[in-house]
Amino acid sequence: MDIKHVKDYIYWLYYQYLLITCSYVLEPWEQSMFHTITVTVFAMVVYTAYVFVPIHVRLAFEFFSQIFGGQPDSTVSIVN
């Protein structure tokens, strides 16, 4: 893929973002505020998913492994 095509694609994605959010009708300072808030909210969502999703997946795995016949770690015997 050519660099020019990548650049055009990124511009196209940004244009789609402007159309979907209707932020193209805002004044420049309003656009700046809107983009700042949008990026901040998106960053907080990504951070929260990064921190809390693995914990919940592990807890769900432990819960379902106990339901479907998995033995708790304390009752597993070590065989030599």
Given for the second form:
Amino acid sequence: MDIKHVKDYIYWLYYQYLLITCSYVLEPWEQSMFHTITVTVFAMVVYTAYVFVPIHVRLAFEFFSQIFGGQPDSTVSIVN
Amino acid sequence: MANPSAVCNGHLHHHHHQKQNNLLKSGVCKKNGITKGMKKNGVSNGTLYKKTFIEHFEQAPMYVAVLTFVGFGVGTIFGYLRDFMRAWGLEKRNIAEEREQQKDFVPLYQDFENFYTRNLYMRIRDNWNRPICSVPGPQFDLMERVTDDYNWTFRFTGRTIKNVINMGSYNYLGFAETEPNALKTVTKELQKYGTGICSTRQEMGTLDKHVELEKLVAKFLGVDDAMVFGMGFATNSMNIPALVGKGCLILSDELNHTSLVLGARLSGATIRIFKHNNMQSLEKLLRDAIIYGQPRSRRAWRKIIILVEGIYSMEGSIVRLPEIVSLKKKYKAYLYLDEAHSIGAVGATGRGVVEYFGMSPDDVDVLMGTFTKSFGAAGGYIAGKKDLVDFLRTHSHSAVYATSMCPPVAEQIIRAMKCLMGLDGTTQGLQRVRQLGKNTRYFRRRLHEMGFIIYGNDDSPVVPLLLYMPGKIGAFARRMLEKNIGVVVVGFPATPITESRARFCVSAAHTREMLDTVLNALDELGDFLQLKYSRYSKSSHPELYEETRFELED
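To complete the pair, please output the form predicted in complex with the partner chain; the form predicted on its own was given just before.
Up next: the whole complex, starting with the chain shown before.
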């Protein structure tokens, strides 16, 4: 029963996607083409986010912390 | 009961009352003959509107507009792809195209309209032009048809889908019926006169039936005289050229029907458009017309005529007649009111918007209407002062050249009108009008509660439900047909490109059960297709309150 619920929900989500992007009106081969392109673009976006976003966030954090809290760091090193 | 939804879209229409008060008061004192109007209004503080005028035109959330454009973008891209494939021979061509020898000429089929028809309309074409095979009453039968090649061609399977609930026919008072008792007089006239007239009005086509009908229409509307024509569209498009010509000015509403637009263009007069139902826009145009006159010669316009409709069929909005009449009296313009959808459908006794606002029919110069919608027949009429109608009898193209109305149809209108006026001895006519009013208010209230975006006035039986996204147009219509409900969906070019809608026409012949079936189906489908965009839905459990609400409303 639960599986059916989940399956229905997934089908409903898929149907919403079809309606929103107007691929509901396309013929089957056009739909396959559209799905391939969409999934490819989406996969590329996810991959790029996974690879690059943490690095950029870390660099940005270091940059801003250098501006605001940079002075104590340098004095410590001079004393040393 | 005060309708809290009046606050919905921030357009508190009550504001207009205060503004127009001053207008009416100043206009009244200067001219004579208006005192009669003042007395008829009878309200001492001079408000133009006797009851609250509530219209809704809620805007959808921003993401809906964005997704609509995304949908159209995808459709357009695939449209270009298919056109490319057709041009390079990778796909069979099913549509009209130029001959080989004409390929170097100016292209015929490259404009946006043809592109749209080929690539977007064709894909969901099975939702329109569905042939029916019974009378279009509250329920009707459809012929089942299937397509093997994605809507380029159809074939009939031979089966009929029976008892589909009809939410699309303009059958407002339920006079489209086949009961033998009701059609007794029509059958008699059919046997007496036959079906054809074989002549135009001016030659030998004026029957005693036409004279009887015209007298009855004049009496029904409360005017001097009326003239009937065989076709409603032709009434507008052929009579406006007879009334105005070059050197005249036509001020026409943005959303006027094609027949009015065609008549205006055929007349050769200058046409200026004012924003839909917007009195400030109309007043500005009137002032500019009177101050600046004709474009180059600066002479006064020979005639200024305002073209409006009683109920606009795509929006469900009702014209602001009191304000327009006060404007027309102030600036000395003429008013042409097209009551195609409102005659029989609004007003306490079904006499149209003039009665709905409690005004006198003398205020409107040309009253036009059709018999197609509320009377279950075909044809149109123009009514007004005797001079006007006599002029049209000789000068209108439709009167001189078009075949006149056939007698059984005229008899159907006569019997429907007599029923409405109570001349047949029963109160059936009045009951129908009241039933239509009840059905309209119930239907609109429930739809608002469910959370759909509905356009239009609370009293208009035309209910447009907004769908917005192009993918949902086809899905909605097909699923409703699977549930045995026939609806009309409309998209571009009849509506703006982002505002596609489903248009329901409530009828007096719909029973409460039928409306409940439709409403439950809409509820389910609204959740499934995510159509409930409104941000102002009243309650999530309307059925708990329904009984008590009902007592209060009646």
